[in-house]
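To begin, one chain is listed below as structure tokens, in the form predicted alone.
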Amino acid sequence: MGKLLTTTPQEDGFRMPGEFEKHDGCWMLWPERPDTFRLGAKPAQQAFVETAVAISHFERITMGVSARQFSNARSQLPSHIRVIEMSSNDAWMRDCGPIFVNNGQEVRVVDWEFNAWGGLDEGLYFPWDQDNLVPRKVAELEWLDRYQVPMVLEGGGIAVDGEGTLITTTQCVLNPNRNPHLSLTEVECYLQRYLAVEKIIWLPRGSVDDETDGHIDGLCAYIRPGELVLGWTDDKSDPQYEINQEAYEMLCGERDARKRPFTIHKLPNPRPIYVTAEESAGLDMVEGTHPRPEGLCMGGSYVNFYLANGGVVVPLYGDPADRPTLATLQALMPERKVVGVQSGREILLGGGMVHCITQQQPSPNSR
């Protein structure tokens, strides 16, 4: 075990399970740029904690910690909630970590390029080296066997339902900045020969002001195999507005690789949240890192929830929509217990929500 592999998780017989099946756990990494997350990453400690704390209600948690914060992960952290030394550029466990694939019997890692979302011209920081290590690092740790894929792909850039549909937006997965030198064709084959997909359906773009290229977990996630949420607006000011309208429409005219057309959830978006002069002074800003101005839109979604071993674990905002939205998602997912993180705006500073600092890990036998 814990080998590379030189053929595919589609010819072996793996395929990526859905988020909702079982899990064996979940990856975390812990913040401390000073660039990204504001006062020294503290704030966002808090919350990476809290985060923890409600997902391992529900399954274990291994959080990757560098060696100069391992004490003071360890002494935030409860005991339960393993702590290890990893090294990494930033705490994104979501897009720069490991993509797992299972047949049954048996978990692999599937180990995708990143390049902190655009590479030396459009991306957030430089270097993203330790972070492209994630993966590898994972598997190690697991001694689990991998695959090696020279493509270029976040985790939260894709949605699958465990049996057959991968759903991604154009915006992020074809952005030249990812993979300039591959076709649509040569990108699909890639999807298809590692996370093992039959139908692959292409929303134009994400979520608006996505710092990711338009990330599709901020836009809409599977609670289950033709099920999905579907972040929403109402308000034609809304700059989201026609982005949920033109999502709606193309998935309600999809059918998904069982041929089955897709529930669609409408799950309203918390109000704008916009970056206060305060919280902007906050941030230890370098060269080659992405500013955050005041007034720059931070665009939160109840979608970036985490589904965990019976729970669901959303990002609050201190929005008037936090409740309705805990006790939507509670009918919409009754075996589920639906938690919310009320720190959500802290992690939202940084660029990303719930679902982008985490990574689960499935059973070998999932479903």
Given for the second form:
2 protein chains.
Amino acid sequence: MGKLLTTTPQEDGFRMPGEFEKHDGCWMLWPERPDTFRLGAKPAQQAFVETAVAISHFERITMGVSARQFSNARSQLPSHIRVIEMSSNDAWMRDCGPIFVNNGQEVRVVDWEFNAWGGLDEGLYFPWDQDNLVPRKVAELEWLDRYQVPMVLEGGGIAVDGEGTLITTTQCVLNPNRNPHLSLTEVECYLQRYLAVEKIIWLPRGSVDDETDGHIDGLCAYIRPGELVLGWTDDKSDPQYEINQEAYEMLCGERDARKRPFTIHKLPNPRPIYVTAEESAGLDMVEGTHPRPEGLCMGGSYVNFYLANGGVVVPLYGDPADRPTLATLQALMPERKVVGVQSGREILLGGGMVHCITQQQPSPNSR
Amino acid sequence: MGKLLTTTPQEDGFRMPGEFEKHDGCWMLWPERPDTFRLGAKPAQQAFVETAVAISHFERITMGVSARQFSNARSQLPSHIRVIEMSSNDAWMRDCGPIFVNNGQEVRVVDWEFNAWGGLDEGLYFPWDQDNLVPRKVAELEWLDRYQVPMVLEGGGIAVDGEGTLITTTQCVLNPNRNPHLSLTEVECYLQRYLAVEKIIWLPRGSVDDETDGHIDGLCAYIRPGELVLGWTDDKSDPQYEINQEAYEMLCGERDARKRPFTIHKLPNPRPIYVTAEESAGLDMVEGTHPRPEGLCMGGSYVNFYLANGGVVVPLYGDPADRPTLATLQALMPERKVVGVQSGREILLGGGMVHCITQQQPSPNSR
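I've shown you the form predicted alone. Could you give me the structure of the form predicted in complex with another copy of the chain?
Starting with the chain above, the whole complex follows.
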């Protein structure tokens, strides 16, 4: 255990499970950057605590934190949440963290390159060296073997059903600021070999305002094989309107790896959220970090939820749609308990949502 | 799991096992202080690698390392050794690390205070805040519950047989620079309650040159219940001579918790080791760190070995006694394979030996 493997998951009989499958636990990173999170990250820390506690009712959770913030994180989190020392450049475990694969008996880590959503070309900060070590460190901690892939990919850039289908966006994964050295064929080859998928569905664009060059996880999410929740708006003046329509139409015309048509549930987005003057003033100004001025639109979404064992943890925004959304999701997933995170706005002000700050570790036998 | 307990191991039916009992693994910390270890700690890192590799033939091993040195440690150690991020102020896992207790089904951590062998009064460096967090971090990593004790104690300051007996030195544990607020009765009460021992044997002094105020682990070690190896010299001019005689006579007159007399094997020490001008010049000079000038005598010992599962890992010093010592230890422990660490001098130049840089994690049921 702990080896770097030179084979691929596909040839070894491993696959990336769907998020809806059984987990051994969930990984998060503690927020502390004062140029990402306002007021020394204290409100965001409370939001991450709320998220972690919500998830911890369903499964084990580990929070990675810098040495500097260890004692603070430990004292803010309840003791049943594991707090371990792990450096990072920010707090987005979904994107810089490991992607796990399993084979019914064993779990392994797939370690993709991470370049802070665009590297020196529109990436959100510099450097990202510690983020890039996170998958390796998680693998070490869990005594797991690891695959390393010479391709940039964030966990928020893909959605899989664990049965051979992967949905992603060309805007993100084929962006020249991710993998300019790779052709479409090569990118597909890496996705197929390292996640063991057969069918890749390319949507042109993802969420319009999410700073990630169109991640899929602000646009749609699997709730079970063949079944998706898709962010929605009927307001034609909303810049997201056209993207949602486009995604809906494309997905309606597709079949997944098992030849199933998709069942698609439209889930209305919250109203656009704009950074206030006070919120913007709470950020440290650092050269090289993506600025968030007053009036900037942060596109919130309810589909950026986290599927835990028997649970759904959903970001809320203080929006009139919060409560109906929870009811809608509960009706769609009666087998799970739906729980809201009230402080979703504080996470969104940092650039992400509940799904962005979590990463599930599937059980060896997750089906 | 992960709770801070307010009970004591004694009342919960937990005890500290002997080092000779079965382990789940071994913990170490990566050396990097340039004021403790010469030449930027590079020779010491090689010595720690040699030690870790030697132990890894017998049991799982985890190396804690700072974020700064993570990639270097990871690349210097073979992949079957787990490397995890863990800050510390130096590299002495025996002393700042956790002491584990078990009850046949579960392992828990006992978290003593650590003050760098004397705090502001002759401690070896300042600060020691990260060292002091190590037991808590190990407990978190292993999902173990933890006891916290308001008393300074280093793992190298005690030797136990797992059957109710503890041997220590008044020079160390009753030193005013450790627990000036505690009486002898209170100290004994903490040792009894948190390690579940019944009989405490107080030797007056430990090793003369070890900077720890007389740790027991440079003087003697259990190899099985009732049976000790004791460092020895017949040279009356050696400052250690009188201490060894005194310990031998006291132990010969004692019985352990089970009323057994001790079987004591005298093990001749290596010749005294003196810091050379070149070695001293390789150290960073830092105010507040214990200096190691040319000519300083570092008292090496062979009893500072580590008992692994089926193994004995012994520090060697390039001394004529190295080889006969391995043979002696092999004859004393035919049930184990005895292995030498050739680079013992480099560890000793930093102030310790093999036992000082390791800490065993017993199995839940270790007998």
